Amino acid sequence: MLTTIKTSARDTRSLGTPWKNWSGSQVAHPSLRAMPSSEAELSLLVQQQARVRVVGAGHSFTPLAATDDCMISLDRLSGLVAHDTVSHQAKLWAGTRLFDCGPLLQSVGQALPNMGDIDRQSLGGVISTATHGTGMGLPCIAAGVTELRLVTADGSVLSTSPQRDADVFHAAAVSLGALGVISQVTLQNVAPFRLRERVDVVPLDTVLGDLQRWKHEHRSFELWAFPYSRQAIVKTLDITDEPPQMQKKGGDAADGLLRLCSELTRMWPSLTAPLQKLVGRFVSPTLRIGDSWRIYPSERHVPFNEMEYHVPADVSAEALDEACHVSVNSRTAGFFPIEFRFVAGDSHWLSPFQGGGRASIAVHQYYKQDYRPLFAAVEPILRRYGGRPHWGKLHTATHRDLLHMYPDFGRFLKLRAELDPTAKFLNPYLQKIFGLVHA
């Protein structure tokens, strides 16, 4: 049965029940909230509404899901639909959360090839924004999609694959929810595997000077750079047959320490450098071995806001180094590190990784602090190195900027207009970056 909550935008505000994203930086007052429990209900709902946006877990920092019209949650469209034991392909509902994908797929002898370090998101949201993990040979999760079911503006269901209609498929896979509502996703998976995770604190200059070795020596490589102390927390992941060794992460203690340091630097900015220099004492080397879906994700309970750009891999060390120096020179207080990951290329039109592998550089700021000064200082550096923004992370790229950054941006906009001539799936934010309204 379709569950809806209908109010006027004014009533929603007065009741104090606005929709907010994870960090609280995006707020909306939808006049209708709906949670369909079948694809047929979803199709009817889309057909009846003039404006529609879909919300997943709310982990995007940009206002992608924000709307004062109809907001649809796919939480009831969750779970495994079908699977093929020979090809290791599985069809799942788009509302399935990543933390459910691991055990669901393992039960049928499959596993996602890669995951990010957060597993709260919905599958549809992860795909639509080209969300990724790390590994020079591992693309974003959307690159593993082999087929999509898309509820289009008139309520009809379009099934698309590279064989059926390559243009529609490569546009729809990473589409920001602008072509329709993804209802089901078929993924190319692999057999279940174990990962060996190693975490160490290493001097940042040592890592940067030997980045090529780190990149090729490990299946997955990730670092968190602390600009003021020139130290880095380095995490490597490799496939192993070793028995499980689930060393406790101490998540509560780590979160408490992160929150404390963030509060201290917020109130007393001069403590930023001294506290970052203590990272080597805060973090001890750890080793964990276990099922891939258990090892990939990390607990993230301290809210933050984030900006992430993807730069060409061959200039990534220089870009990260300069971003660290600019962060320090800007004198913007903040304890959170700068995150660095490698991602393989793919062929989806709006994927930041279209055309070849890139390195992702992400800047974070504690949610109680104004992120704009820090992001404004670092963003020009990442843009100058040829960076493309993550669609779910904060950025200031304009319509004109995006036309230059993404080779197929114009093709996408033309196809979007054909599939959705009344702009049913666009909110004010998408209208702006798609050039339909002036900024």
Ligand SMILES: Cc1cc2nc3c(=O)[nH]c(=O)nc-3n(C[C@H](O)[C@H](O)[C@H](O)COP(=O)(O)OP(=O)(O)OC[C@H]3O[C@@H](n4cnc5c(N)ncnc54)[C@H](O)[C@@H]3O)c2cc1C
Given for the second form:
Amino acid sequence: MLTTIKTSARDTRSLGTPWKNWSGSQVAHPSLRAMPSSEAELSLLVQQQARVRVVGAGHSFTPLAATDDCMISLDRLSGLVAHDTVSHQAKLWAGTRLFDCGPLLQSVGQALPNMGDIDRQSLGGVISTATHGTGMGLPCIAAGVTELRLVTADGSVLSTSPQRDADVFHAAAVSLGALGVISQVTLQNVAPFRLRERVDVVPLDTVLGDLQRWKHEHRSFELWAFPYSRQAIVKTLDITDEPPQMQKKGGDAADGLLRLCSELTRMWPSLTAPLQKLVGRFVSPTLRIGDSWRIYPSERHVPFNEMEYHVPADVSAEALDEACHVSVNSRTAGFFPIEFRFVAGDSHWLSPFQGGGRASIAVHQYYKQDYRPLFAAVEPILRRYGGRPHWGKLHTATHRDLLHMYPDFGRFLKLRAELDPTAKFLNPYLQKIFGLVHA
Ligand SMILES: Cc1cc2nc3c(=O)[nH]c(=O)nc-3n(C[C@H](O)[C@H](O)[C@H](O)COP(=O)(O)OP(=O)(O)OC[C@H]3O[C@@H](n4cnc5c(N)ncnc54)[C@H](O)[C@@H]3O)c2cc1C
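Since the structure above is the form predicted on its own, I would like to see how the form predicted in complex with the ligand looks, so please show that one next.
Full complex below, order starting with the chain above.
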């Protein structure tokens, strides 16, 4: 197979070096790394290879993209393909990184309605895992897809939309790279808008007791709970016409402090409580106003591993409170806070938000520390509250669990088998969670 691939499609950037995800917890040794520069080249490549995984920015914590066979990157398939000024729809290559979407869309009078914490990921990656931001009325990014082009196992290109084939569309929109390679996506965007971001430190119990108000009063609401000090950093985002005001985020200093606290608690776990109690002194209230795509993303320079579950919104305050208590009682050292966000519902078969809005609760652990004790303590709580795991974040849900959590999981697997009978797009991890091999 190696000899048939066009030399220009080979990705020679990292010849001989293993592939690693963002946190370094997943490592693979692809026998071939390819970077096609046209959809035709991508189709040929998929047709020729026996096993294929497509990778975006490698920001998933789970081994979704990992493969020792052919790994395809769409880094050369990036940018705007077409746009409609009336409907605010834009067609983009799936390899486009989110940080390029902001300026590209703004140049044609459009903006993504919402974004997550960072903007390093690829469009193909965020769509395939139901990546989300926060806001009771704001669904995951995949919910904004109106049409997509999928290169399937035999190399043919399937163009799918809710009007053309609703089943294939709702299966493919969040499909973990298991149905094929998405080459292009059309997104329903909005007119460019400006956001006012406020960040403050609030007692955790105050905000938990008033969650209903917070979630309805702001377009977006997010909190980071420090379980040992019962404090929370609260961030709200609202649309505004006020002039831009970019107060510094404290980037390098905040990163330095986070790294220092993580190192100190790693070495001396008993410091976790006193250091968390200092959060109110470290973090001062901030206000920033600017273009949405400049305000949404943060920079994350201190690596961590993460587990995130999406629980029904009406039990989210209890679930978060219990997760905080359990993380303290488990006595596992760790400075990172627990993150909490709201996400609106959608209709994609493998979207954790299929069937209604949910609240996302995410637990982080510093990359130099074993994440398993902390995650093992908190995961049963989030599962007991009816949580569904984020596909891109660590979890231990089995095939059986997922069948139970996702009403359309069985339908998805049936369609997958029809579209890819030789399991070209499956790696060992997907085979396991799809119930094709036993753990
Ligand atoms: C620091 C950090 C912050 C994060 N913040 C958030 C957040 O705010 N909200 C949130 O929900 N998640 C968040 N995540 C998780 C992240 O958004 C998801 O894991 C996302 O999938 C990563 O995108 P990627 O481009 O890196 O994809 P990868 O991790 O490279 O791939 C993810 C999956 O998508 C598939 N895929 C990629 N491209 C294509 C394609 N073209 N066609 C078909 N399948 C494809 C891959 O095969 C794989 O299964 C964060 C992760 C990190 C490390």
